[in-house]
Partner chain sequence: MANIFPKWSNALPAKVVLAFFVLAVSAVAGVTYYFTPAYSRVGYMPTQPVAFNHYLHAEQLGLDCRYCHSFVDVSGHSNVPDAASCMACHSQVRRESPLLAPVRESYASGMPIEWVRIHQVPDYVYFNHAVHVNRGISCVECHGNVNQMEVVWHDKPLTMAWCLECHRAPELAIRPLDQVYNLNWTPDNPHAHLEWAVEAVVNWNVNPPQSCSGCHR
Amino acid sequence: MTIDLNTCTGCNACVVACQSENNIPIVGKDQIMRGREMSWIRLDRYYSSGDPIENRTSLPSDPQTSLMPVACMHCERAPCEQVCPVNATVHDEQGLNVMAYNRCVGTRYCANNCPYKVRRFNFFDYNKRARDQFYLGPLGVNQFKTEGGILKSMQRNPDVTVRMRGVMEKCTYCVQRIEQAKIAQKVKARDSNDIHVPDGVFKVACQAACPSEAIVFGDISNPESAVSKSKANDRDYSLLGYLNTRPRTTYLGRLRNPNPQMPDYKPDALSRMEYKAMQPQSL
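Would you give me the structure of the chain only, in the form predicted on its own?
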């Protein structure tokens, strides 16, 4: 996967799509304030201004904003796999970093060892209990047994498991969509024996929802795929690449007026007000 930071607008469509596709619960403001958020993909924001840091006495009032969607990087040398005592997070034959929920015992060692902080611990049965009965645990009322509970259960994606309390969760690269594409291709290949899934046949949830098409996903073993060509771009880089985790998700760096011949070229990233102040006043 590659994410073009030049194209990303920070609309949060990828966050909503991931939440809907993978049955991720909305835990509420109270649980988020306690550090128990459940989103598998987050949108980090970085602010910058043209003022020298040593002379800054207050935060800039109108800084430049850089946005970066961050999900599980599916590292080739994943630090989370090395510390799991029950081998619940492993690499599959496709190279994906996957979770075995039934094997996970919730030690949270993987979350502690992940440099990207993208793993989530399921503190409660969010998908099973009423919002005011999280802390009652098994003593709480099962919302599926109440009036309208059957309709609530039907809103889940049947292709994705609903996790229980006490397990670790993370981005799976929408493995259910990958498997569906593989099965469909095997059906088509009964006569041709070509089981390779063509590039662009399917999209992961965040990629499909991105209005600016900033996210590209595909097979990196195919040099002609869109993601391989995107990774060959000079702007491609790895987040925290110096840790040598070899993440499969990389980013295309954001540029502002990279051409020095541009009339409004500036060597530094300035805020909008600073840009405006440097421009000649129009009559």
Contents of the next structure:
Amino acid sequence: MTIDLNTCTGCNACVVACQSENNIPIVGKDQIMRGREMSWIRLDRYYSSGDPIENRTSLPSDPQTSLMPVACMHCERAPCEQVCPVNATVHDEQGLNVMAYNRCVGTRYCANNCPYKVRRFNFFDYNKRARDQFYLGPLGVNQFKTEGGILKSMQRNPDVTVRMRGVMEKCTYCVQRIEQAKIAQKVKARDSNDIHVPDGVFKVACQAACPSEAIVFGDISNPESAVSKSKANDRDYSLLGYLNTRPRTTYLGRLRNPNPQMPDYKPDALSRMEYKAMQPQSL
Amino acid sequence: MANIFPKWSNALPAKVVLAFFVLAVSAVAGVTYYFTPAYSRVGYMPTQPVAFNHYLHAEQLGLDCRYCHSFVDVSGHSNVPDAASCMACHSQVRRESPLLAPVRESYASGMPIEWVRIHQVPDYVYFNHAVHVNRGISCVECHGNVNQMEVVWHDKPLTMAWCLECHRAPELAIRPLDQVYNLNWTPDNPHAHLEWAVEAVVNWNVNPPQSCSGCHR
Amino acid sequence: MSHSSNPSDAAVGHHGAAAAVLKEVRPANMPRRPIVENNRDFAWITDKVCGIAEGKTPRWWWIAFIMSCMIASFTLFGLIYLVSTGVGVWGLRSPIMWGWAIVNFVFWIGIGHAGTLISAILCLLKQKWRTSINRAAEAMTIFAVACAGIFPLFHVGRVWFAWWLFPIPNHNAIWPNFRSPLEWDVFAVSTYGTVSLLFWYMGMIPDLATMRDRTRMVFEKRYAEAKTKTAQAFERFFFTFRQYFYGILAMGWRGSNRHWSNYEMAYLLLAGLSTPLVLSVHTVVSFDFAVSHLPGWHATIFPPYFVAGAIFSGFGMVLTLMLPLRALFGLQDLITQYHIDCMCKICLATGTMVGYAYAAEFFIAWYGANAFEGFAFVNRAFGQYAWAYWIMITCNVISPQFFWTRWGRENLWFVWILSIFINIGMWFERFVITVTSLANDFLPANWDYYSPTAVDIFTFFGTFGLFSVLFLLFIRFLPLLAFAEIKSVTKQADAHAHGEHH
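Form predicted on its own done, so how does the form predicted in complex with its partner chain look?
Next comes the full complex, and the chain you just saw is listed first.
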């Protein structure tokens, strides 16, 4: 997967799409304040004034924002896979870092070892209990059995497991969509050998939702696929690449107005107020 | 001072330790053998609300599996038919039979017959029928000779290790596509068939998933 | 030949050539400090130690026991709430997925290491002074391992599946991941617990046999003092109980030559087995951190650093336990100032090693020119957890330095308070390591602050209650000191001490 930081606008559509596709529970404001957000893809925002010395010592009053959507990188040398004591997270033949929820006992070592901190832990029965009853445990109402809960079950994606408390979860590259595509292709192939899923047959949830098509996903073993071409771009880089985790999700670096011959060229990027000041006055 | 314990108690600690080890090993062995689907599920033969006889319908009358389980080759889920499939024949044949009363009732009211489900994998396992039957795996490999069963029973363990046996060696289970629904088919020459199967696995590009993402999503 | 304190005199008449050299060189007279003071004999030692378990239960014991049971219930309730409701009742949050639970685990396991060091390593190094404290220290080890084992078991999200960490054949064709340090922990800690228990129990057998053999004499003395019918009935019941209790535990020990010979061999074997365990178990625990690649965790100094820290905290706990017991039971002649000196010096040595490790980590963080590593250490000292860091430095590096001075070692209230500080400091060290590295790791977007909840706090302090309950039971029923071993290192037991025949 590549994510083009030039075209990403930070609209968060990918976050919402991922939540819907993967049965990610809504944990409520209280749990978010306690640091237990469950979204598998997040939008990191960094604020800076463009002055690297000043950035280290003070909060900029008129900052520029840098954005970075971060989901599981599906590292080829995933630090999380080595440390799971029960082999709940392993690498599959397609290069995905797979999470088997039914095997996870919840030691959370994988989350500690992930340098990108993309793993999410089900601290409570977020799906089974109501938002104001998490701390009651078994004394709370079992939402799966209430009428409203049964209705809500129909909203969930049947292709994705609904996780109980105590298990880890993370972005799966929408493995359910990948497997669906592979199965459909094999069913079509029958006794021929044409089981290769053509590029573009399916999109992962975040890719489908992104309005600016910043996310490109596909088969990197196929040099003609869109993602292979995207990775051939000069701007392509890995987040924390020096750790040698070899992430499969790479980013295309953001450029800010590089051409010095343009009339509005500035060596540093514009802050919000500077940018607004340059706009033609509205009526 | 006098001995507190009799002489036979000298050997007691050794015996206790030995007994403990024997107990521990047999407990682990017992659980590994008895508390697994291979033992607890195989042979499960519940009584169904309608005594549907697969031997009669599939073997003697020659109905194809797909006549009733119609979506098995297009869907992940192999459906149990609704009463309309039954009434296609039974509106003519044995119209008054008391054994078929629940079927007629279901057809009239639209409420499905409450069949007792026999083959069920846990919710976190995503099995897809279509990809198996379309790629040369017959019903018989997982369900046994259903066409010989007067009452259906659970014939194979359906444990993960059992599934992996085939996923790791598909040539042992694959057959020509036109024989998938012929549950009585056996190869004329097993040796030649194995050779064919090995080739077929290559020619058809059969590579069943062996890692977790294949079935656990 | 009369007993003389001058070695050169004693040598005269034994070896002529050696005697002549000694007369010329005149080495200084430096007698070893006695292991047992005031020339106590065997009978006194036995009576003193056995008397602790044989006398009437003192009132302070009952008060302490009831209080400890109440405190231990905090852990029980905390764990029930945790398992029924979810790990969210603790203060954990992304990215700090390990908090107090793992800190407590390493804390308790570390404390346990001192007991094994005293029993095994000091035995192989022939340090006779270990005999006064090894029994209680080993008991401390076992109870500390029991407290420690609670945490890695219950901190997992689904405790009822924790058995998956064991390599049991199954029908899922899946084994645990042997590359994971948590898997190594399973084997390391269980081996440690088993071997420590065996060593402690086996070493106790001669002492238990002595207590078994004294039950009649004790019964007669106590019965004579029992005035009422109930008291007498109780004494009779208690006598039977003690007979069977010590009788079964003593395993038929007769004190014969064969028994002693087997005992010594078994002791040596277990000491040899436990010695590498002291080093390896905490090394494996340190691998929980060192094998990851978080800055501040991923350091090769962790194994020796953790082992030294473990011994440091363990000796601190031994001092915390033994100094009050020494005063309460009047054991000053058995646990002498010499013993306290030795323990303080070990604390000083290991504390200095820990201090060196801190300095080495800082140096390498700077010398390695790795931005993340460098930041991790500057952040520890000056970031959001700086308060924890400086508590750690004060308690671990500064406080044991007082043990350089004789005054620091001989003022026992001061030593006791310092020993408590040592343990506070070592807990904070594990806290600083675990939490600061997680809270401020690679990407600033993930940084956050962890605070424990009430459930965290009560569960931890409850384990002190559990430890106390077990230790109080140990004091009440089992021999507190290894008096058979103490007797073997007194002058009375030494066949070569003086030229007199026995």
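Residue numbers count along the first chain shown, from 1. Predicted, not measured: the structure shown is a model, and the values here were computed from it. Throughout, rigid core stands for the largest set of C-alpha atoms superposing within 1.5 Å between the two forms.
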Core-referenced Cα shift (Å), residue 191, between these two forms
5.9
